[in-house]
Amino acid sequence: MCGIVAYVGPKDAAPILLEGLQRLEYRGYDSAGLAVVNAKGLKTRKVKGRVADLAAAVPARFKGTVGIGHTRWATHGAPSDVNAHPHLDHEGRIAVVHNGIIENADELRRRLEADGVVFQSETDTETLAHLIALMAKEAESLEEAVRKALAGVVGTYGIAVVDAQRPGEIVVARNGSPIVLGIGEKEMFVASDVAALIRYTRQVVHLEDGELAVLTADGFHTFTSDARETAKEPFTVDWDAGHYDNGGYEHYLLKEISEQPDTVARTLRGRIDDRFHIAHLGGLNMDARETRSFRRVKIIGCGSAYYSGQIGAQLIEELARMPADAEPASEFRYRGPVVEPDTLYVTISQSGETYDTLAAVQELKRKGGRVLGIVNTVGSAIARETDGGIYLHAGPEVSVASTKAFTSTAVAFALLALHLGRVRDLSPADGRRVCEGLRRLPEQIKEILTLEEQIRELAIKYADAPGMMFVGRVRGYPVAREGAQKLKEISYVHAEAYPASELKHGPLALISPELPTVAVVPDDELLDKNLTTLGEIRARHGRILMVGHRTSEAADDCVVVPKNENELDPILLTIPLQLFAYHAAVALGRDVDKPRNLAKSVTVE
């Protein structure tokens, strides 16, 4: 959950590293540091704080054409100058930056301390620097030293290593944490995310787990942990540096909310077949016969991806009439799941690198499961390891809180449900109805965005509440869960989501004038039951903000959104809750794009 950058070439490394770290700051931002190699050896700067603090601490004469940098999200040891990366061995020869967790770090530390090594930090990463330095005394190359050191390491890592005695090269390795190589003209780049590379090159190579690479200004070569050479073909990244600009918006989050008419349109583009009223999803890599062989669908994701999976499960059950459910990836992989040959598994990750989800994919593949991926990042680990899937084409999402990726994922599930349904028993008339509804979504999202000022005023009105309850029924429940998630993660207001029918089974005891309720009330067959729930809340003097397709006297305030098909309404009902959370966070003075304690890509357990 951190950012790595590295450079080797003819240019001064420090400015390139700092610019790359700024682009990766959304991945981790409690401390930052960099190291460069020159004729005099290693030079480092590390600070607690943001990349801007690091940039201010780097002197003008911080020269070197080889360097590594890091922005940290703490796992071992509190944020501090000492715990920031890069970490060095006690002789100052080896410098390492690391994403991931070394699970046997305590054992390695005790062994190294017994040999006289004195540790400077509380981190697990420092053990890597000392181990590599120890191996380097006997090894013929830095790559050999890194490979031998990693043989004794248990855990996840993406690392970049430089050696003061071997200037002109960088060694990188991956196991469970992303490493991307960028290929330039007589220069090479490394990052944990393509965001740090695309200003300089769009030709990239992704390392696989268990793979290492040596980079010099003239190129790179890759090999496995047992020293077997591997062949890698670069591919071109579709995104460019402009995708990472804030577009004049105050926050990336508001920009990404506002982009949703376009991102939803891109997710739909070329995927609706008007002849047969079916979704064209060639990336699934399944013919109709194979598709019909599945009897149920299991959806796996984390956080907002999990909530979008709940929307997806509802869509699949309604349109395809197949049993479907969603489960957190972190729970799935540890409960010893029964993997059935007639179950289609769908995994979700915006980054395509979420560790819990990737580990679930690997467990499913080991047990022979058929796994699809819904991801936003082309070439990511989950995209490579699954049997097929759907790319969102939502463009890079910089803000930690997911918005446009969430809605695009829900749209992707609508396409998948339509595809499964039409291969099975969904009628052409219903297929046409859903296709027409999907096509209406971008314009309807634009219409909802015009309500921003009304929603901003409501957010200010409710922002001083000590907490909020979110409720919804059936289609509305995942929307309520995602709404609560958004509010708590960026405004730090405590929020809980419950099925509306469950209030009377316990949570109704919390209702009071001080605890407002956000009610998701679509205009569907459950409207009357939802309005009854609002009456129960009002009878206990609870304040209600209703989000739905009509106003109601049962609510104190209402946000009315356009009506689509019942199955697709959850996608639209999500948008006002994103704006509500955003403006509540702004009203409370929060760091909207970088909420405390969180990082964008969760690549550790």
Ligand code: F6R
Second form
Amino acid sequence: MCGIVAYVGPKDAAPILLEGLQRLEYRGYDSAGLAVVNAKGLKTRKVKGRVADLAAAVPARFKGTVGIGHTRWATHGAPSDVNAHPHLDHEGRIAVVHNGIIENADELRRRLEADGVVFQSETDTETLAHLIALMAKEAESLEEAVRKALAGVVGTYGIAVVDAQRPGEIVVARNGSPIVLGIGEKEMFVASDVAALIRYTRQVVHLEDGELAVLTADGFHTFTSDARETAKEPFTVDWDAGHYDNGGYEHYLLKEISEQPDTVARTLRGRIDDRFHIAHLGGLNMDARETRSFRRVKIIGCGSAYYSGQIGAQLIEELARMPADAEPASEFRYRGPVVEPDTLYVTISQSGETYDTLAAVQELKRKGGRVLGIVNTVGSAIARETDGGIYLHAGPEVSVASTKAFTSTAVAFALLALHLGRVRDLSPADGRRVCEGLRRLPEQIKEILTLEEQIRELAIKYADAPGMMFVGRVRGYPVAREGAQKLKEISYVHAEAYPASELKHGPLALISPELPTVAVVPDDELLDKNLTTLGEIRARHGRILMVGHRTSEAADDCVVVPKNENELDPILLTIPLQLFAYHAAVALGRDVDKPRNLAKSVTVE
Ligand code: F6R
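Please could you give me the other form, the form predicted in complex with ligand F6R, since above is the form predicted alone?
What follows is the entire complex, opening with the chain shown before.
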């Protein structure tokens, strides 16, 4: 997804902007550009392609101590040099970089064209450059010009703006798309993601929706859209630049899969109480009485976050005996949901910036819902807007496909289910069983990681199939969905997940030697039913890779993982499927960390 960086200070801006853009590459993009301001005016360079192509296009004498940069993920207009940001007004005075979507861009464009403005690009962003330039003619400051221009804009944005006539400052604004200010020594940074700032400073300020900021080398001021000054407290990011290194692994994805013994341990750290067999979740900001007042749980997230929410719903129903279900945030917010006071809403987001999930949080809050966030990125929009929650502490996830955040989210749900259960009917003995199971997870994940070579060989064996079916029952079904999701997004092999119980109601027609099945078969009370399903697939000459706790003659190949408690097994069963997808993608020569058409955090609708 699009990325923004900006710099104002004593140094040359271009190398800092290029470095920042490189740090944002993992989010996905198709073109890149930057603009710097010096006493002679604005200079820009934009290219379709990689940040490395942009760096090659920037001449040595590209001087300026103020600048803005951008990686673009095309929405309005195809990827091209011209459509890349920054966009300038026709006099070349104002330059703008923008994340988000301007919904009334067509109308604004028509109005500006009627006034004689000639557009260069097909983008919605260019309207902003012209509008701000128009306002700048009358305004006393760039901040005033930006504020007035934005008053007529409908849509979402995170923007950074420079003015050739005011070479010492940058104005930024946020509405639905993240903007983070980084505070340095006599220098200021801006980015849409802390990843781009972390090399320079860990002191950051997040803008809220409807907020603007003016940055100079000496500091910053923040304002509301009606020009009232706001007071912001910087906070210290606890991730450092080292967290963003690939640690010697060939791909971030493999690094992040391999980190899971540690990341799961971090999610658990300090949260298990062995005396009362409960979970300490102070961040929920709820006392026992309020916790008991909820009758059901609704879980909301997108993509893999939603699938981890399905694992969460199952855990809550089993351990807390409360009705719980998960739903894609993108669907939830548009179907006019009935928001009830006795429902606990739990939203999930690794990035904490996914637009659909954030919008669902806002809709829930408008309707008086009690909303928690299970979030990885500290200080992100969803973390700020929810009433409380659980941080994953999994460290930054760089690869586009989510792995360690998925397992940590499932672990966080196990803690939440334990917490909800122990203030209701869950017995101390069952609480202890779950606590002990949770403690075993990091070591068991290490054991699963030792199966990598076997899984690599299986991935190579199955990778040439035109498609794969993934099946699982009840606890195994979200695992199958996540397995299919990982495979399709990084290897581009078509993968479809079905509840094993549903095969007979349609998809069995697809089974043939050409469509292998990955079956998630835990040793639980549904084992026999699952083995019967494998028999049905075999009878149709389907090949089967079984992932479970034992081998079976019903399957062609088996990956056997350590057994934990039934409720916690889905967490472990996910890991072989991550490795399977990773090695299938490598075998097929895919760009594992940056799969086509996908972005790390989806900050637009
Ligand atoms: C899949 C994947 C996506 C994200 C989804 C939500 O591997 O990464 O499906 O899970 O876009 O992202 P977050 O968790 O940042 O809200």
